[in-house]
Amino acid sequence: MSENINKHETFTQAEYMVMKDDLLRPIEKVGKAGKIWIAFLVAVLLAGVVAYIIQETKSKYVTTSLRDYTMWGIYISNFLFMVAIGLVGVLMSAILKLTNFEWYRPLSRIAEVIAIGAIMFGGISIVVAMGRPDRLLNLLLHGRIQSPIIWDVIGITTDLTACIILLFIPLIPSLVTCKNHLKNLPKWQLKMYNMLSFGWQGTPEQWQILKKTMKTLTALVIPLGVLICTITAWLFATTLRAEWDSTNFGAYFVSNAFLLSVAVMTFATFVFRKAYNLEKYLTEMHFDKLGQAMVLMALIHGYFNINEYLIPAYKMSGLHENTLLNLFVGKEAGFYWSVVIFGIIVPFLLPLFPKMRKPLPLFIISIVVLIAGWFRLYLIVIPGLLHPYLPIQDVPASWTHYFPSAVEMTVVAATFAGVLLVVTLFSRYFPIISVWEVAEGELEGKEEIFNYK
């Protein structure tokens, strides 16, 4: 009986060392095509610095498309994209967690990376739009607590906070992990790891501790998420607009993010599974199970979608009909279309089919999302300001039509460059896989893997 026990534990060790070798290579070396990215991420991201600072001291009149209708344009559809990948982190680390999922293990990580990322550069939007930056911290000191916008600040920097939280605690075990295996890294990364892994040693009461408040922030990461993507749909529908005067925002807004979530995580693991070899680990079930969760999201969102416009079509009162008329068979309705196609009725159809849920189909559908949704958002923003309860007469015909200039375009795209360089750096450092919840969820005697370092 005691044979067995201790070939049952070695073999079980020599699993986890292999897991560990597979989990952790990434971080040992970078290759010619990392560096290259990277100093393309970072060379597209100092480009939007530069045509930043030139619109803030050129003025936006020139060097932006806005104006006195679209005051705010593609920075702040960039923002409400930003938040709706944000909830990623809800979707798949909080929610799946304590829904016992467990293939949720995997992909927990990558989701809470790529959410921080998405916060930070959405809350970077915000600034960008609003200009004069350095009257930003009046808007802490003397923000009024009625304003949608005070709303969205708290909310914003609480949940980015609380994701940082549930990122780093279940991350140190990981840098013990990494700094113990992973000998011919430079010093000062190694030192890093012992720094921040605040002389972890896996004892029992650790683990409690440590799963304790997991349990606590993922509770808590759950109403933060839902409730920054309500309160930015707030912003609109508490403004005197035709297309936002809606009480179904807040529902439209959260059940479109969850199915941008599905999609921007779908991209991540075929991505992460290519480029670092993780097929061992991110395997043809995840895909089919985000395939799945991808019919689910976009027939809730499909739901909250008609409600949204159907409704106002049927009545078509003097309030809506400029603006529902513009994106059904105006100007709009090119984009508007091609949204509600490859935005909601692509996700919900073509993942029906087992093939499609295959890793390369799905990656592609995931892209036609994406693109879908971050135009969903665009028109959201753009007919809705280009007709105002009050029209000017003989305004000049800049106000009555907007396209980005170029200087928008820069940044808008630097902002996504951020994000890739976040998730990017982060995987280049730390695991961007959790050695220790996988080894939890997939092999046996796994009370006994927590004490190999």
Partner chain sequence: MKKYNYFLITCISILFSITTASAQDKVAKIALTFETVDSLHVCKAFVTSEGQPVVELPVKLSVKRLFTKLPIGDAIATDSTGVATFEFPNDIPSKDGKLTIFASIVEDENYMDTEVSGEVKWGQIVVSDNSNVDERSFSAGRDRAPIYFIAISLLIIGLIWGTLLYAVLQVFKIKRLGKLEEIKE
Given for the second form:
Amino acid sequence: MSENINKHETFTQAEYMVMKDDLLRPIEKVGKAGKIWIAFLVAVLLAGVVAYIIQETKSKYVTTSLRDYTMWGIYISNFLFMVAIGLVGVLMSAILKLTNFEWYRPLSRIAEVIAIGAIMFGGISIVVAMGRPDRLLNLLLHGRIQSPIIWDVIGITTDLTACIILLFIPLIPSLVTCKNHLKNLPKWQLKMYNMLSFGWQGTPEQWQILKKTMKTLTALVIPLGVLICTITAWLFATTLRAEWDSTNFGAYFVSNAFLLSVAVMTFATFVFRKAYNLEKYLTEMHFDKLGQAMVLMALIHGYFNINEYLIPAYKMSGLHENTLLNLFVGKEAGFYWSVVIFGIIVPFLLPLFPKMRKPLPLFIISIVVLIAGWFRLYLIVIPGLLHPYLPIQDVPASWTHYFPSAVEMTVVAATFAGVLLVVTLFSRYFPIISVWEVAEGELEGKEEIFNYK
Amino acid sequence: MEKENNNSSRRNFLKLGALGGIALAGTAIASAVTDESTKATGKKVKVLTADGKLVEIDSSLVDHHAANDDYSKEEIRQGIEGKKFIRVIDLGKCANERKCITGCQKAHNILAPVEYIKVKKMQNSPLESPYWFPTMCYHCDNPPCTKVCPVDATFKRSDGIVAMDYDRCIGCKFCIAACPYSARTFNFGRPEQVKFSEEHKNDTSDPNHCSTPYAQEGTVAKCDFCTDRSAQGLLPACVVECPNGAIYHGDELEDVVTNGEDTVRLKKLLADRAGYRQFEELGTKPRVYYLPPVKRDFPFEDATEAQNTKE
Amino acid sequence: MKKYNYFLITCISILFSITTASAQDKVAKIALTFETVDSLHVCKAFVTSEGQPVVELPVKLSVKRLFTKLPIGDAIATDSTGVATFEFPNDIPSKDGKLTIFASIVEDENYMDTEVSGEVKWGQIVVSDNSNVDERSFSAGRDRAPIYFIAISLLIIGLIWGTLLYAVLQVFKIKRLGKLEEIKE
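Coords for the form predicted in complex with its partner chain, given the form predicted alone:
Okay, now the whole complex, with that chain kicking things off.
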């Protein structure tokens, strides 16, 4: 059977074997560092579960910092962050694929897995924030189509399904490669590959169906991803609160998502490159291109950021005055300007220099951008809540400010651990780089993949 | 989609049946009560006379409207037939006595710092005079909160009241985010409140007792215009408790509002005293009007102590 | 002796106030009649006490409302024949046109508080319009969303899930082709 695999490919056996070896090695052996990493992630995840149980059994008044005015806290801003990085699947696999930017090839599967993990734990982040999670079924039984939350629920489920299908379909040929190439794996794993490969033989008809379906799905997932991101923006823009009552919100959130997607892609690419020794496949060229993408996305997001903050500041309407002054020169000024500098100016300015587009510098920049991006979403949600139309008066001190409690921070950390765990575990059971897509790139004479220094 | 149609047609049929039944019952009870020679039922009810006196009379003398004394789910959603509750607050009469706040808290068995009605010190601009501003849920005619509720736990009734179904609320707090008047509160399960609610579950001793319970833990609560009291022709707790009679409550269809002592025609009051609605430009169409403090009954006095300092 | 003087004076004052108070014990009866004269609604309250008409006695007119009674105009004193004539406005809203009108004597020095009521169809019929909850809107319940919105939402959801379903079906097609290929070999 294994000879049949190469029936329809025409490059040298030697080259292909080297590629397979490199890309399938992480599945074969898990080193000590790998094991420690997984154990650490599981520990953080469990800590989050324990924290959540504590939150639900003891009163939320005591375990969280949520109060009547700041009733949405870091759970919601974390949800926004997860949905934003969930757009990485759209960006990397879909947009690049359809616009014939060949350097997507090794990145697409990484992007899809991150997207799936992020959307899953974004949904979990929202459920954690619910007051009565035991009534989750009410969303189905009594859901109102007019509610933006229902749009969000429908959108997230749809996006998750679409990403899973979009991850799985290109995986089919790789599964057969795994099944044939990796002989000394536990029986159940080989059986799983066999089952999931759906009788893939590599015939021309099958390839045709596969390619066509992939093309349809990638075309679908672009408006779907953008729609999901816009719907999360509409959770805020459909309210009358002055800070959220902005026509710019949809574009602001989507451009933020694209910027964070590039950042998280860079982050993941660097980690996989180093951890699995994939320098030949995740080359410096990829970082160069990612750096350029980051400049573009930072520019676009900076544009919407200016529209969102500078123009209301110009008018300084009484409705926005308190919040804006607070952000620009008041209590949150340090916060706000750090986010602008590290979240927009740094990813725009630094990668303009070729030296900054090397793997390590770009990796550091991407970490900075991700942190700033998380806080940007925090600054959208919480300061607005502290400046309602009617003044906050005569309330206990804890109602007038918000700082996340230990329980909240643990749960949020657990969602991060969850995403990382999903990605790590996937990369240990399935090839994280699409073997056939890379080979296909090589096959069709796309020199770009390997000749760049 | 078919199931939705079946459900809605079944629901419509049930609604029609329930409405018909209630209308019949209502007319029967109403005709029985307006007859001069009614039989005393022996059950005593506390009512407020026109001069603000609290008396206990036989319940047969009180015109029971469509609602029964204990609410069923269908009725909460339908609303009291033929009424459209409305409120007018005279800002010239509010002196920050906070009796409305404490009265409401006692009537609903809630503890400070939870307040369905809040009194805020407002000053629109430096040259204008400050004034005390009682604010509560305005039961808007274009409610931003009911738009965003994902499970229909908060809804607008035909009698004008925006009601809460505590059994369905999933605690997403979107309605709190959507309300521009900060009218809603959330039950985070504050330990003292949880204990108090448990102890006073069946406590109806307060003279202004309103049978709408405090929200369950993890759900949203707000002013409900003391729905069950309004159904019996009893004024809400805050209206009764205000020593200055600043809150006028009534039925828009009857064109009458009263603060317990003075009963006036609504349209005339609003026209004469230039009634306005808060944040009219937001388009929420609130059902609470304010009378500007043009001729104050007494000068503005600042608050002398901070309230709700205990966590 | 002086002590007893004070005691006596107090006793007499108390007795006096009691007698004057019980002087209020006079019972007055009101007979309420309704007439319509030239499209004007007129209420006549005929006050008698111990068979004799009472003159110069203020009578208050009010109409029953949900929470309380709405006073109509000011108190009008009975004329020489013991009748107080009220003009009743014709714009008092009522659900079915029926109004319960009260004529009362309140806090008069000579007579006890009395009240009498009568029902008359002088109300302006006002029908409560439930259009605000019945009409389709974004604020309405689940079954009353705007039709265009339901249609568009279902269309978008249908298209997207249709495509996903198509993709899944294609995977099964691959499986079928694979089986065929296996049989061939």
